[in-house]
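Consider the single chain below, provided in structure tokens and representing the form predicted alone.
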Amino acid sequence: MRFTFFRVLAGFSLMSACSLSETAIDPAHMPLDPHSYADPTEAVVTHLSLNITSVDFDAHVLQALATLTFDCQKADTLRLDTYGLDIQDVRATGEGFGEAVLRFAAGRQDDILGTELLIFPEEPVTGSYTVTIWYKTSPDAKALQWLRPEQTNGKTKPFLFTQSQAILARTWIPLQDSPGIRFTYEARVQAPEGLMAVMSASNPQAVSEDSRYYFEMKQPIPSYLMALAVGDLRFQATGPRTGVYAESAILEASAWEFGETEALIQAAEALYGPYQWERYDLLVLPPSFPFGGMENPRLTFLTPTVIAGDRSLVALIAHELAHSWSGNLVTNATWNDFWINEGFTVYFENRIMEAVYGADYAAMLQSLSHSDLTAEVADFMENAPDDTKLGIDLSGRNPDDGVTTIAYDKGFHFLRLIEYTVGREAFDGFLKDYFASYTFQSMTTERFIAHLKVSLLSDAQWEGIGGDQWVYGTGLPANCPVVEPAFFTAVDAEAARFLSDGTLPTETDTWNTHQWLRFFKALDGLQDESAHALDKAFHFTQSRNSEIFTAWAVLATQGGLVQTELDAQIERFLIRVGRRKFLSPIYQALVEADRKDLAISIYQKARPGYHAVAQETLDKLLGVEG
């Protein structure tokens, strides 16, 4: 970080800033989090007020301030995450405070988490408290993806998005960036002209002329939900409160695709009470965007991979609703206690989907969680067997390395435990006093497990369902939940049919995307010649649904089939697609054939698309430097 005094330039303009938050600071639901600098036990960040005042495509660079309200109690110092910020300039701009300049200066510093930002106000401070802070990004901030024309859907302007999750946010606007600590925000942002900008708050319908758009999050939110998109958007209704922005290119389509949205919300809010987020919109990216989905409120941000063209992959819908209760309503006070919102997402996500589409329907989603969640425990037994601890200590490590299917698998199969020991009426009881009860408030794992005891479990249920093993325990318990769907009865004996005489699959037309992905399952070790007949009879090698292609192309390569026209779509979806779901496995299955080299051929053409997130994973993977 640089930090450097000098006046802030004449056309930017301060915004008032006011606590909307009336929470008291509560150090004992604050824990320290081992991946922020904050002290919660000192000064805490109520409201934001935040104003870009450029985004400049050409420098790849936000110039902004940040009027920061703390409550404090006897705050002699603001300590803050920043990560490549240049921060220019720091003032008292509070009521009774007039406009003092501060002193501030680089606190400690680390690889992971950045530079502390130490702010001195010019006396101990107790009560409201606000500074403005005039600072610039770094070109290389990791949470900006700044993305040409060409990298579009729409091919002919830019486009910027951001990724906050886990502690990215510090890399574009200071903050103390722990999910234990909550601010309202409001934000005012100049785009370049012709270009629409969201963010995850209150949001436009239509391109501003003077390309100014205000924001306003009226409910508190942690940082790594902060969100913001520009590019060349545009808006489409699918219901009372939902909509759809994209690019125009693909807005009919994925306007169609998530057109059931509304019916999602009616089934999660007759589970576990009132969506509480006013709207509820998503945005599809480009695809270079990291992830499946991102659930920053009231702006889901999705990838442009799961629009196949049936609503085969709306589960991803049904997940990141989930997360307007398990996440954004209750949010896991570190990040060692991921769990508790991914755990608890998926959970929802389960019972959405069956309220909407059934029982078996969910069944089969479960099933595929079960076989994803035994392969990876037994990786991780091999290689980091503490991994596999739903109550995983990331101390000194990127919180990123607990994105597993552990808090995700582990933790939604732990739920089912408990619900099938209590019965479904008293847990779906429990869970919706749960949302109610620690609304806008933070958990950790302790705090749960003793609500869970206290309200729902008694000391010899939990130690009947091991409850101490599944949260503290390596590995996965015995008494894992397992369902046999019947959607995948006629999937197994086809498979079971072709492994023992090459009898093709018949009657496959009705299929939806998870019965292929069990189909594939069940054909580890395919052979080469097996793999050719597949792929004559079916073409999944020209598959433009990404689960299937990246299904496909992980085990035809595992099988030895190499083929020109294999390699070749490989090569154009990894350097199309930047979700690190498929990306991941491609590039390790090509590794594990002894393709190595054709790895990083197709890496050195494709990383620059993709975003830090995926970068850093692929990196380390394949042995590159940045």
Ligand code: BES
Given for the second form:
Amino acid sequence: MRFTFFRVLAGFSLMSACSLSETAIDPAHMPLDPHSYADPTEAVVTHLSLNITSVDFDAHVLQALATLTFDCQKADTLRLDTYGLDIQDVRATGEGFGEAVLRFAAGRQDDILGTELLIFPEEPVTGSYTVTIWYKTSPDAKALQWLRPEQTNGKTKPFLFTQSQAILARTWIPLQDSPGIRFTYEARVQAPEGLMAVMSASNPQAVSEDSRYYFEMKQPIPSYLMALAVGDLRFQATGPRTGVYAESAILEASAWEFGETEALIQAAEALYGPYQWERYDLLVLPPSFPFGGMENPRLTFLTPTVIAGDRSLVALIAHELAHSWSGNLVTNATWNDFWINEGFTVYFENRIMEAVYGADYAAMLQSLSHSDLTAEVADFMENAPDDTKLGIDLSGRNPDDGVTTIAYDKGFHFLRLIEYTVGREAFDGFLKDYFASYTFQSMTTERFIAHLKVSLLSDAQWEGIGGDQWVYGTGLPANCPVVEPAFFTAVDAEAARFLSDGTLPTETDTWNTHQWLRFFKALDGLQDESAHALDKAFHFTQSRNSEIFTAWAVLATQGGLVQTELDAQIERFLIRVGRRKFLSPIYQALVEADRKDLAISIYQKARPGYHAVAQETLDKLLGVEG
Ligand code: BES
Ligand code: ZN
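Mind sharing the form predicted in complex with the named molecule? What's above is the form predicted alone.
All chains and molecules follow, beginning with the one already shown.
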């Protein structure tokens, strides 16, 4: 943190007194968050009023005022999370304070957590207290990706988007950046002329003439769901409460691809209760977006790489939509409880897909989840077995280390096992009640298990399924459920035939993306001549389906296939697309095939176009200095 006006010299007592009466959050379920400097027993933010007065695409800086309302317990210090923010001024702005200038200082400091911002009220405060912070973001704020016009679809206007999860909100807003603390918000954004601004809140549907935008989020949300995008966006409705925001060039295709969103919402509601956020819109971002999707409330952020032209990748919408319950209503208390968000969401996603596209379709997704899981568990068991625990301890580490198939797929399979154990009807009743009972609350692994044991599973059942082993043990227990999807029977037979005598698969015209992914998995260990023959017949190297292209590039590279055309397509893809799920396996395959030189030469060209979170992962993978 840099201080423009350094108001604090030295000699403050940083101790703070506090009495423990009732707080806005329930301290019994508020474990210490190892990834935040906030102390919710002293004060919690209950409302944010954000005013972004300038979005500077030349300097890559946001200039803003954040007005935070705290609920305090005789606090003499307010502690916020910041990372690289330039704090210019802090004032008490609540009624009766007459804009008193407050002293502030930098407190603790850490590479992962950033800088603690200490604000000193004039005297210890109890109850509601409001401060306004004038600040600027740093040009390398990790949550912000500033895109040049060439990096967009339209190629004429710049684009900005944020990615706050897990602990990056603090790089663009000073706040208590902990998933256990929830607040409502309103925001004003002054955008550059002609650009539309959208947020995880109520949104405009047209470009504003004066480029000013106003947003409101009336339900309390955790900070990691703060989101903003500014660009040459247009809106197209896809239903009464659904629609798509995208650049004009891809608006039509996006609206078609995601035209079934309302059906997904209805399936979700039929399972686990009403959708609580009024509208559900999608924002299709430029291809450098580092994730598949991000469940920003009311406005899921999406990679354009799921626009396959055949709706074959809409499970991702089901996933982000499911977070409107698992994650956005009932929220992981800390990043150690990440599986509470993601494991439940993959389970819920699968149930939505089953309801809309049938049990055979959902079984394919489950089976692919299972194979990803077994591969990653095997890998981790060699290098970092503790990282295979659902109940992981990420203190002192970057919470991004917990973003693995364990939280997602081990979490999912654990819940599926519980479903099989008690029967679907009982499990659905339990889940519906869980979302209703814990709405707008945080959930720890322990709190969930206690609830599970009281409401659903007998001790004997918990022991019978090896519950403790699943949650606190390493590896994948032997009773992990496995399915044999009917859709994969023919695929496996074709793969086996091809491997044994080189016969090319037939009747592949009806195969969907998931079947091709299964086919590639079944060909693990394929050698270069066979890969070449396959590609001659099916032209995977030219595929515009990002999932198929990635799986193919990995398989062919692992098999030692070296071809100018494949190299050129890999380079083209890695430069255009920034989705980490695709980047890591392709770069990794190149490294393992002794082609690190190529990997690094492509990375040097591609890196400036990647989001900070993708850069961090790949710098590590390729041993490049950031
Ligand atoms: N919330 C996650 C993305 C995320 C997790 C961002 C942790 C930062 C830190 C999102 O819901 C997600 O899981 N995305 C997946 C989608 C997939 C599992 C369907 C992705 O991006 O690949
Ligand atoms: Zn998710």
